[in-house]
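The chain that follows stands alone, in the form predicted alone, written as structure tokens.
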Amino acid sequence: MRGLTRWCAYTLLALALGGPTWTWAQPTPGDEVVLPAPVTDGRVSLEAAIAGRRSVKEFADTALTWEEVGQLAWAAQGITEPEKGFRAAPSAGAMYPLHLYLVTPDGLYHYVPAGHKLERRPLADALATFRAVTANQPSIQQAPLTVIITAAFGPMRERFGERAEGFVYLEAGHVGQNLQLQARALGLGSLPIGGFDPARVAEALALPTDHTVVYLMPIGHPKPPADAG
């Protein structure tokens, strides 16, 4: 009952806050979405993406496509060496303790690198709930996609001891940079966010209890300047 009461409070707060309503760019999926194959030779050079990367704090009321979502997920955690299972971002001992959760207008998803697919998490009104617990972050209220990076510290601590935490946060930084550069290459904006309550986010979205939320990143089309056009 406490969980239901808390969820209702979050949802009511989200509705009171208001915010954009997106039209999702593809048909409503089922419990699993096999993402479009990623592009591995884009039209924007790495140097151009680095030079153009900036933190974007205001987003347009424009949904992302599954192609864009899939490309971002692949850049963050996609498998780039199938035989050995190596991923787009380096990981100490190839342990890969990080997980990607995506909050979209259509729900909450978990990215599965094997098969390049999303699994829908069974949470009603995930977007409203998430917006309510991150109400102090205006960018999250606007963005059509927020990537949540979580870490399972247990196996890392077993292998690396006191060095585990440092390795995990280094890896989160690698993933975050990949996301920002890929967003830029797609003509999207992103904003790295560390100012949130990890436990509150995890509880609200019913994330696995052995996962710690380490990073939030809203992503979307940058809002045009007020005097544009």
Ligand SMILES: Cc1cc2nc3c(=O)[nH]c(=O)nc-3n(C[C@H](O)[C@H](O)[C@H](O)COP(=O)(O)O)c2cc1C
Contents of the next structure:
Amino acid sequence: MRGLTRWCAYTLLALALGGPTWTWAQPTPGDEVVLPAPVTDGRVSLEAAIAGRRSVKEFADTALTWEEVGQLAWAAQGITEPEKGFRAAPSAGAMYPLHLYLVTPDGLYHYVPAGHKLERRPLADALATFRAVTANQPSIQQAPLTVIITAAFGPMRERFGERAEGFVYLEAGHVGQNLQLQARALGLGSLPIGGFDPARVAEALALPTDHTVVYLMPIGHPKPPADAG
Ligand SMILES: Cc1cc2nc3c(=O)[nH]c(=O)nc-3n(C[C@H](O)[C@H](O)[C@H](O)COP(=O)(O)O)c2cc1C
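Form predicted alone done; form predicted in complex with this ligand now:
First the chain shown before, then all remaining chains and molecules of the complex.
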């Protein structure tokens, strides 16, 4: 019954916020997708998002909209101070070592904060390939979107020496929390995942060789509980 109540809460929230559309239809994905402008005054309070945040492990087979994808990417790494290029999550020395890769049914994308856009990565069967190397995580097998957070450690080590690694993981935590709270505010569920093989994921998705995969976040509409009718 608790599952049903939680699912109803997520579903009502999603419907109140405009309701899901059922395809990735607009804009048509190409080499570059300019994402819809983010909303910066949503209807869900920060306190409600914190109170309702939960790790959701089962997802419905429902695609996300580009608006939802754009909103999530913005909350994670969007530019919120255009003059200086500062982003939604803090960064030691404003070095911004983190990158977002998005695995979707349409393929693999890299988020580019400047211009709030996605660049398509030329990888066939990205979703199936990614799911094969994360088979130990059932939630990833269901989610219509997984955000992969990678880090370029090199410049951070040059500047911060032995403290660099900690700084990168702290920053990834900020990004992960922004993602979870934004997902909740959109009526979506999310799950932070640390249990994966970083080298295997990076190799399978042909990610840049100077990047390390630090965090995974599958996101989608929570699956209705079995007693939802
Ligand atoms: C760093 C980190 C790594 C995690 N790794 C996994 C994981 O590999 N698989 C998983 O199902 N959940 C993972 N979780 C989610 C936790 O299981 C979840 O946060 C915990 O059960 C508390 O539930 P809550 O997030 O709803 O408060 C991880 C959470 C964190 C913060």
